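Only one chain is shown below, in structure tokens, and it's the form predicted alone.
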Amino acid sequence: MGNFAANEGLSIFVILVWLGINVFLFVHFYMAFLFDRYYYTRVILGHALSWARAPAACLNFNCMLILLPVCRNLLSFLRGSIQHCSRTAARQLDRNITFHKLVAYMIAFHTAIHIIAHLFNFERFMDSQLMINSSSLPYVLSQIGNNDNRSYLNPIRSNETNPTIVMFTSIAGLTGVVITLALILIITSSMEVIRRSYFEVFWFTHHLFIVFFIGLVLHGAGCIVRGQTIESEKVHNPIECHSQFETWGQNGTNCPEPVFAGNPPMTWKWVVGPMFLYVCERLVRFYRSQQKVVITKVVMHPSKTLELQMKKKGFKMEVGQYVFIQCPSISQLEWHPFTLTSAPEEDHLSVHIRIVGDWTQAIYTACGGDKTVVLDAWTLPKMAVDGPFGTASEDVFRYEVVMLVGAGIGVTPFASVLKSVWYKHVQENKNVFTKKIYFYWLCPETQAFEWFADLLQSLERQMTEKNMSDFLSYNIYLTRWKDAEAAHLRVQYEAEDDPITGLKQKTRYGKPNWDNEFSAIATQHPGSKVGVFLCGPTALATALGKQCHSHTECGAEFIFNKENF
């Protein structure tokens, strides 16, 4: 329980939180429109005023978060700031785009029912216009303010039009349609096999948040939903006059005819500071995009990937860190996320790029990776690099036991980490607090190993020589393989160096079980705190997730951390 505690606690602390002020504002607006003021308007739409106003609030709310985990800035600079008071709460910030999912959703929930109580409240207006019996309450309702036009109460003005026309002619119509259009191709868009897929319509789709919000902050100058306005209760007691209404405003009656007013928009107060933090995070990274960025060095791996190595002045990082790349002549307006596989100690910063979107194509062909002839340098293409953006992995160093897993490419975050043990070690750095690394890489074909193995080759041979093999463990599993590559490795298997990567440990085959992986590392270091690192799939996460929480009670304490992007 403890664990689950230090691993999700504060998580689910935050959701509770979330979910009760978005419950809060939910009742406290549904009940505010339930309210004197109200009364008439709910003569003609019934609590289908509240059920639309209520999720309004909620909107305001959501939508004032929703930009902030995506802040990567901010975030960097909070991480930074609260890290060294705090390694829980530092570990929630790499949660912020599951966060900013949940909000979302939270979103397309409150404008579901948002619409469907307004197309209610349509209906409800515009039968009152065509009741024309002078002796119905809502009818009468319906007529005031036909002279003046100004103190109205029912939005449908006529009898002879219909609730379509005022939905594209009226200000709150228009910009209501416009949002849910943008809200929808936001939302479909971001569905994980489009987003893996088809990453420039994600991209590209994801930029009507602009239009999104423009018409947020206008939805509410139309002033669609109305109510007596301060000054007519006061001499027009709603409870005492609704009975007298065929006598409104006549002589000798105590009831004057009301007036009613639109509120004054309020969503721009939700919504204008996260939009100005918005605003200065996209300036600080065109500022950063206009920094110069040389290539200095391409190399084509093996399993269609491609390194580059990269110098930008003023660059500092951290191990795990990543960061947004740009080609301009690809594409003036996609950035894409890579983990930076240079350490800190070396004088250049480097990403692997797999091969496998319009994007990585481009960019493998403007690098002369389909060329047999190596390019001059200044024919190489512009770059500009955005970041570093800290991550889960940049705590790697604060446990004194380390599991790092990376699946496929998700090992490149561990590149990093395992370049720095190296050089922390040549330079004899006393003061690393980590004393053991495991580190597991499942990767389902034996070419992607080839571009790692040289990095593991020299790690393994520089901890030989320094009587230090203890201090790193690593595992490689192959997890898919043809009978052809079966064959083969068996008969090199009895070989000294592994067949596949070259090095003294030998790769194997299948998936580890995780059962027995925990228990042997909680046999060993009990009592310790083991970081387990993960950059993978959301199965294996799930499935290591319930392995820290199931094995703290064996002696150590696994704490969970997974990169995301």
Second form
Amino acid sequence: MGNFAANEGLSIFVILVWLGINVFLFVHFYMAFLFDRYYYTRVILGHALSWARAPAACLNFNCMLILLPVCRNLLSFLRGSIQHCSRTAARQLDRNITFHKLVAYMIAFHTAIHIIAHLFNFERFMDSQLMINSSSLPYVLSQIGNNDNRSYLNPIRSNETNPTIVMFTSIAGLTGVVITLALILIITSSMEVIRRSYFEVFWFTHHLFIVFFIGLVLHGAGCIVRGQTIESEKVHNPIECHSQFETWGQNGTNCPEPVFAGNPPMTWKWVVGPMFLYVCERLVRFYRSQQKVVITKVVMHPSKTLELQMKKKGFKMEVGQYVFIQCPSISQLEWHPFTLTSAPEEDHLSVHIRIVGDWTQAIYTACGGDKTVVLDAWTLPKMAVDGPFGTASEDVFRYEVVMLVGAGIGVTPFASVLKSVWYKHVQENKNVFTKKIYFYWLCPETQAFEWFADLLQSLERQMTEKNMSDFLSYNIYLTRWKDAEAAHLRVQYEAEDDPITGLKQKTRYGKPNWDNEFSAIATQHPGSKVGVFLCGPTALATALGKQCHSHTECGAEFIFNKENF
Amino acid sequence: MGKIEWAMWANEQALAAGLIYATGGIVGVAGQFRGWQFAAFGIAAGVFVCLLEYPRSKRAKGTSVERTGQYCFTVCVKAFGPLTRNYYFRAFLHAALCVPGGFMLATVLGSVCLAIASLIYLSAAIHGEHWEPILPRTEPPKRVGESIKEPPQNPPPRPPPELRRKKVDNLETAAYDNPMSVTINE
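Show the same protein again, this time as the form predicted in complex with the partner chain rather than the form predicted alone.
Now the complete complex, all chains and molecules, led by this one.
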């Protein structure tokens, strides 16, 4: 429980503030429509008016917020600036997609309330047009404005129509249907099943948000929410005059006919700022993508992994960052994220791409993966790189003690970290804040070890040469194996080098006992802040998160950081 | 656009449409709107669509993720055989169900969503997809080995009895080591 506050405190605070603002807006706008200005509107609609306007205000607020967490470049810039002041605040920006989803759920929720309230509103407006009886106030109210068609209250102007037709022929109704449909399509294609397996459907459908925002801004253009004008309120007080509706405007009364007008659209004031920021974001992405990128080296690894080394002018990165890569000859519209496996000290940038789907398979073929001859550099496809974008691993060197946990291909950001460690200590000998690194790699198959094992081997050698073998302590866990392999491993038990990786440190089998590991590290480094960095599946994240919260022996504090793609 | 199985998205869309159709219907009936009969139909159609669409189909490629508790629904839907297996039929069924919803404002949204789901199902059917139930894998329990059931017929190969007995004074010529000392069997 001790670490819970350190790990989750700021998130909970942000969410509470956000919910608080939502509640405040809801209540404030609910009450705003209980004033006398809307007295006659409420005679027809009742409280359904307020029930429609309150979520509308919350929708304005949330639609303003929803574009902000996906402005990658802006967030990256903010993260870099805030980092110098507060590590915790910078970590909060890593959870941008979670916040984006929360705001989306809130938009869906408020849309539902808004639509249901308006269903009642339309029905009641229609009812009051159909009560053709001069001694009914709603009917009398609905007839106001029949001459000039401007001072009316009831947007349904005749009794020969029905709500469905009115909806499709009014700006508010038509835009409402269009944006709700766009929202529903966006939501159904964002379900995890679709997102994980058919990313293109998710990505292309998500661009319906453009339709959504245009419709949203136009939604209020018809000024369909109407109340008494200020001038009319001065001469006609609804509280006193509502009972004399049969004699309004006639000689001898002090109640002239009330005059109504619509409220001007407000939504654009909320969303124009974020829309502008988002347009800037896309322009920045486009500009960065136009910069020339050259592939300098292509390496095929046996575990269906492709390593691409590229050069881009003026490219600067930090450890553990990721980039988006596009290959115009394969697809003009697809940008895919990959973690950088090169260190900032190197002169090129490299990514390790695992070949799983269409796009990666196409890259493999384009870079000559299926050919055995060496290709000339000019035959390699042109690439575009957007980034780098910061993630949690940037913070590694700000902790004194660090635990790095990578599962399978999730080890890639740590490749960058370890290479950087080697460069810093061995070549440049800078005074590094980090004193000890514990590295855990969980892998289901031995083949995947190959390219990373090379890196670890060279690190191992360098560390022993410089007498620093206890700076880095690494543990590799093989979580699945075949019986035949197991037999071979049993025989090789006594060998000095590990039979799988060729490293001095033996590979372990099965999953690590996290309780023991955490306790051991806590006792070894009392009173220090230990940064725990994970790149792997959610189940492991939950397990490690729990361990971070529960282990507080000897005053050690575990701060959990998870990469999320 | 990659090897998308349209039915997966059509399923999500249809489930959402069913919920919206039913909700609109409930509002229409509860508020006693004009044309509430269409709303009542909307509730029935929405619930029916939800029940039909709740069990996810097994994917042609890749792992299929079940929805919680979908097994009983899978069994019911499977019982209808080719009617539920074929996506052309589903597309036309959804198209037919959505028409009455267009006559009343409360159910219009559900109706349009269901129409879109119907179009996506049509696309799935044209691409040759069909509905497959996700059934729990009835793997045969791991057999330890046939031979465990029957005791071995022959004794394991051993050297002749004379050499088997470990001579206390002559350990080197013993055929094998015994964990415990053996007394001479006379």
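Nothing here was measured: the structure is a model prediction, and the numbers come from that model. Numbering follows the first chain given and starts at 1. We call the rigid core the largest set of C-alpha positions that still match within 1.5 Å between the two forms.
The Cα shift for Thr164 between these two forms, taken after rigid core superposition, is smaller than 2 angstroms.
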